[in-house]
Structures are given as structure tokens and as C-alpha cells.
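Have a look below at one chain only, the form predicted on its own, in C-alpha cells format.
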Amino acid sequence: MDLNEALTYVEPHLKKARFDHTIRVVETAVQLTGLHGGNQKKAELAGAFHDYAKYRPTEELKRWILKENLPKDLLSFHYELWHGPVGSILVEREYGITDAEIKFAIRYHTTGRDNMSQLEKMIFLADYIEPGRNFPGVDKVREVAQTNLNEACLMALQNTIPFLMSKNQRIYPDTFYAYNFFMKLHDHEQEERGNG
């Protein structure tokens, strides 16, 4: 499946503003693959489908979580987190996308997780820094993303976790695992520099 075909499938499922966001995420993910390496075709497909399930009714999302091999604890958290994991199932069921890397990038684009792949990092970050995003700290993350993917992901999480806390929202455990994963990489990089 090429990008145009993917976008044709996705567009009817999204509101206009969300489809525009999706185009920008694809473009940003492609830029990141240009800077940091990676498979551009996979980045295009994961970017195109990352919000595919965003506007499915919450009852439908809930049914998929209960029916499929997805963590049931998702149901204890805000339904905004459900579209990634459910989307990763729907793209296989409805469009035959079985590539595990693409499915994981869709699944974890909102929460992050421990041991993220290069593609997962790119979609997570592209969703956060695409040009339509405008909130405190995003420009700094964009700048760092040009040279250091891991550091940019860490900064995004360092912005997101306190923001969610300030809103008195529960934070999904995978987000903390992602933070610790990138913090470990950060510490290792600092040590390497110190020994260099």
C-alpha cells in the first residue's frame, strides 16, 4: 500500500482538522527519517494511520479492548488513550497491515513505552512536534529533534507528564516506562561524553 492509498482510506474516518494533522505528522515523520535514518515507507504508513481509530465511538473502542489481546487496564484510563491500541488492530483487520513495527508505532504513539523502536520514536515525536502544534516548549523539542531523537522524546515526556499531573489526570504506566527508558539513554549518553 502506498501513502496516497493509505490517506484515501483514512480521510473518511477523520474530521478535516484531524486529517490535516495526519498529513503534517506524515511529513514530519518523513523529515525525521531523512535526518535519523529509518524506513520512509513504514513511517508514511504509520503516520497516515496513527489516528485512524480516533473518532470511533468509545463503546466500539471498549469492545475491541475487551475482545482482543489488549491490556484491560486501558479501560481504567482516559478513552483518549484507546485509539492507538485499537487502531493497531483495525489496520490489520481492515487493511491487512501486519507489519509489527508499523502496528507498534500506531499502538504507542500517544503513551510511548519502554524500549521503543526507531519508528515508534519517530511517530511519537512527529505527532508531538508537527507544525500545527503550538504549546509551551514545543519549539525547543523541534530544535532538538533535528539532531537527537532520543533527547527530543525525553523532552516531550518531561513536558507531557507534569502537564497531565497539573490537570489531575491519571498517567498510563507505559508513559512512565517510556520516560525511564529515555532517561536511561540520556544518562548513558552523558557518561559516554564524560569518558570521551
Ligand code: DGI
The other form holds:
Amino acid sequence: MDLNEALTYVEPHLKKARFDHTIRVVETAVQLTGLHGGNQKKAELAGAFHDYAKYRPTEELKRWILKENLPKDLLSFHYELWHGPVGSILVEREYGITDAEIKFAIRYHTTGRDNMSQLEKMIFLADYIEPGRNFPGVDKVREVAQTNLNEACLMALQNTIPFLMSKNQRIYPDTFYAYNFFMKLHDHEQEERGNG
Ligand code: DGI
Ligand code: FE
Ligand code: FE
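Having seen the form predicted on its own, can you show the form predicted in complex with this ligand?
Full assembly next; the chain just shown is listed first.
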């Protein structure tokens, strides 16, 4: 499947603004792949499908989580966290995408997780910094993303976690696992530079 084919499958499932966001995520992920290395074809497909399940009714998302091999604890967190995991199931069932790297990049694009792959980082970060986003602090993350992928992911989490806390939202454990993973990489980098 190439990018154009993927986009023709995705488009009918998304609102116009969400489809435009999807295209910007693909473009940003491809750009990050050029800068930091990685498989461009996989970045295109993972980017194209990352929000595929975004507009499924919450009842349907819940049914998929119960039926498939996905963590049931998702159901005690905000339904916004369900579209990634369910999307990773639907792309295989509906379009035969079995590539584990692509499926993981879709699955973990909202929260991140421990030991994220290069592709997972690309999609997680592209979703956060695509040019349509205007979160406070996003420009700094965009700048750092040009030179240091891990540090940029860390900064995104350092923005998102306090933001969720300020909204009295529960924070999914994988979000903390991702934060600790990137913080550990940050500390190691500091030590290597002799600043630890
Ligand atoms: O689907 P998008 O809007 O492009 O972006 P997304 O999938 O990154 O995020 C969906 C929402 O999920 C966003 O408002 C941030 C939020 N989120 C991320 N991590 C957590 C979270 N919400 C909760 N409650 N807990 C989390 O750990
Ligand atoms: Fe999303
Ligand atoms: Fe998105």
C-alpha cells in the first residue's frame, strides 16, 4: 500500500480538519525521518492511519477493547486514549496491515510508552508538532526536534503531563513510562557530555 492509497481509505473516516491534520502529521513524520533516519514508507502509513479510529463511537471503541487483546485498564481512562489502540487493530482487520512497527506507532501515538521505537517516536512527535498545532511551548519543541528527537519527545511529555494535571485528568501509566524513558535517555546524554 502506498501513501495515496492509504489516504483514500482514511479520508472518508475523518472530518476535514482531522484529515488535514493527518496530512500534516505525515509530512512532519517524513521530514523527521529525513533528519533522524528511519523508514519513510512506514512513517507515511503510520502517519496516515494514526487517527483512523478517532471518530468511531465510544461504545464501538469500548467493544473493540473488550474483544481484542488490548489492555482493559484503558476503559478506566479518558476515551480519547482509545482511538490509537483500536486503530492499530482496525488497520489490520480492514486493510491487512500486519507490520508490527506500524501497528505500534498507531497504538501508542497518544501516550507513548517505555522503550519506544524510532517510528513510534516519529509519529508521537509529528502528532505534537505538526504545523497546525499551537500548544504553549510547541515552537521550542519544534526547534529541538530538528536536532534531538528524544529530547523533543521529552519536552512534549513535560508539557502534556502538567497540562493534563491542571485539567484534573487521570494520566495513563504509559504516559509516565514514556516520560521516564526519555528522562533516562536525557540523563545518559548529560553524563556522556560530562555534565551529569
Ligand atoms: O488525536 P489527536 O487529537 O491528534 O492527538 P492525541 O492522540 O495525541 O491526543 C488525544 C488527547 O489525549 C489529547 O487531548 C491529549 C490526551 N492525552 C494524552 N495522554 C493522556 C491524555 N489524556 C489523558 N486523560 N491521559 C493521558 O495519559
Ligand atoms: Fe490521536
Ligand atoms: Fe493526531
